[in-house]
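Just one chain is shown here, as structure tokens, and it is the form predicted alone.
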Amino acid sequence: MKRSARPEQSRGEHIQARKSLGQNFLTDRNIARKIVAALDLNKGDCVLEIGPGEGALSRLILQQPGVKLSAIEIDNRAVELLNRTIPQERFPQFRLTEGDALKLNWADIPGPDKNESQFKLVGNIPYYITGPLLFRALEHAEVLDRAVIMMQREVAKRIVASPRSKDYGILTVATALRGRAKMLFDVAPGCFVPRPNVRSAVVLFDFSQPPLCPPQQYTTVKQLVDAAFNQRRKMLSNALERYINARCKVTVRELTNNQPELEAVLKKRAEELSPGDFIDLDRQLSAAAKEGRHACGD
């Protein structure tokens, strides 16, 4: 019986990692098992993986049947070692792209196919670009399914905050605005090489449920959500001062007459605002935005 091909370990290949490029490659096989294990993998699925590196996860990945695995590199030796040691003649179903994962359109990248609607993503993400990942993540929550990110612990812990607390704020909000996270479990600077100098955690984001906020609105709820933050110890009517004019066309002031209900949020800090509080914000300014423009005749 013909046994199916099964991605071979790197027999001692490995390659230096760089620190321009944030590099800490997991050794822990316990770790990557559970890891793949978060991802839910069915016959059919098609992941994409950020950053495979030396190859910990995607050969766990391809061993599962059915299961499609696309990957963004954009280190060049990790690339030629990864063709040399999952050669797509023997893994078709396989796809690498040497490239920035903070430039590329992922909705063009998963499956060898292009016909997937939907992914699941995959990665151990360098600590220096973690956050504009996670929010180029969130751009495409569309064709995401879930998410299983490996990433500093401290940002872990921003993105599962709660309201009112300090590690609250706008990857908490962002996060929120587009699915769920959960954090799975922390991982121990022993379990790469070179060993970083803070502890990691896994985190599972779930995009299968309707989200929390519109697509068309996130950009704008977003930008909101920044302002608020940028000032985050003022209150909103005085963080928001000249987001407001720019949107509304109007003072804070003029914005909140005859409104005390919005003048009473306008009161409050940024932390103190829930997701679904912003989005009501939101709501808010661009009825105001919509009265400005008619009262100026656009």
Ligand code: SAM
Second form
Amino acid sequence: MKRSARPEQSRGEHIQARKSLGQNFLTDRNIARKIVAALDLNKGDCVLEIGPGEGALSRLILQQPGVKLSAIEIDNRAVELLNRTIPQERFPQFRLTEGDALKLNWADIPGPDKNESQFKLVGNIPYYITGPLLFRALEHAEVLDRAVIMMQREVAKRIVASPRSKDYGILTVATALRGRAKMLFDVAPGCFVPRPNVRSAVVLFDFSQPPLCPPQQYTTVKQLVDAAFNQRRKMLSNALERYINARCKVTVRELTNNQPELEAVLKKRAEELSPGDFIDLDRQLSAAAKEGRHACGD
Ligand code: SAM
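Next, report the structure of the form predicted together with S-adenosylmethionine; the form predicted alone has already been given.
Now the complete complex, all chains and molecules, led by this one.
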């Protein structure tokens, strides 16, 4: 009987972990299985993995029939190990790109390309790139079906926080604008080598439903959310003063003249607004900016 190609374990081969690259390799097979199960892989699925390292997740993903995997890894030692232990000739469904996942254009990565309308994202990602990487993923929400990401527990708590809590912020609102997030499970430091100093958690992002925020509005709402949380302790009328000036060419006082509802919103602080409230506020600011342009004869 012909043996099907299964990616080999790295046969005890390891690379020396580099702190500067956030390398804490997942050694707990059960956790790795749970992460891959959360991807809900089906034949024909295409997965993009960020930072495969020694391949703890990649090898399990490649065992799923009919699934394609693309991965971006910054460390050339890990790339060399993966190319040797998961060779391209035997695993044509695996594409590995050496580079920085924050800089490479994901649309250029073989796999999640023009031929693939949707892909799934996975990663046990270094803590120091979690924020930028998640914002990058949110920008790609239209082509993402779901993402399963291991991150520092503190960051995971911010993603699923409720309004008016201290964890509620830009990450929470940006995520809610694009999809739905759910904290799946915690992961103890002992599940990694070397042990990280923090607790980790796995978060599932579901982008399969229509988003709360229309895609064409996301960029402006995100800018508004950034400006609002930049000074989260202040009333929005103060925190957004300069932003509103620049965007609408009016002062806050002029903007809220005869607009009691808008005035009431701007008396709140950023953490009191739901993601839907930010979308509404953005619409009102867009309308005011348009009016301002007409008034100026633009
Ligand atoms: N996925 C592996 C695992 O679960 O064992 C490795 C996880 S380790 C926490 C993070 C991996 O991301 C490392 O292999 C590291 O080299 C890689 N990495 C760090 N920064 C990166 C970046 N900007 N782009 C791509 N990979 C990166």
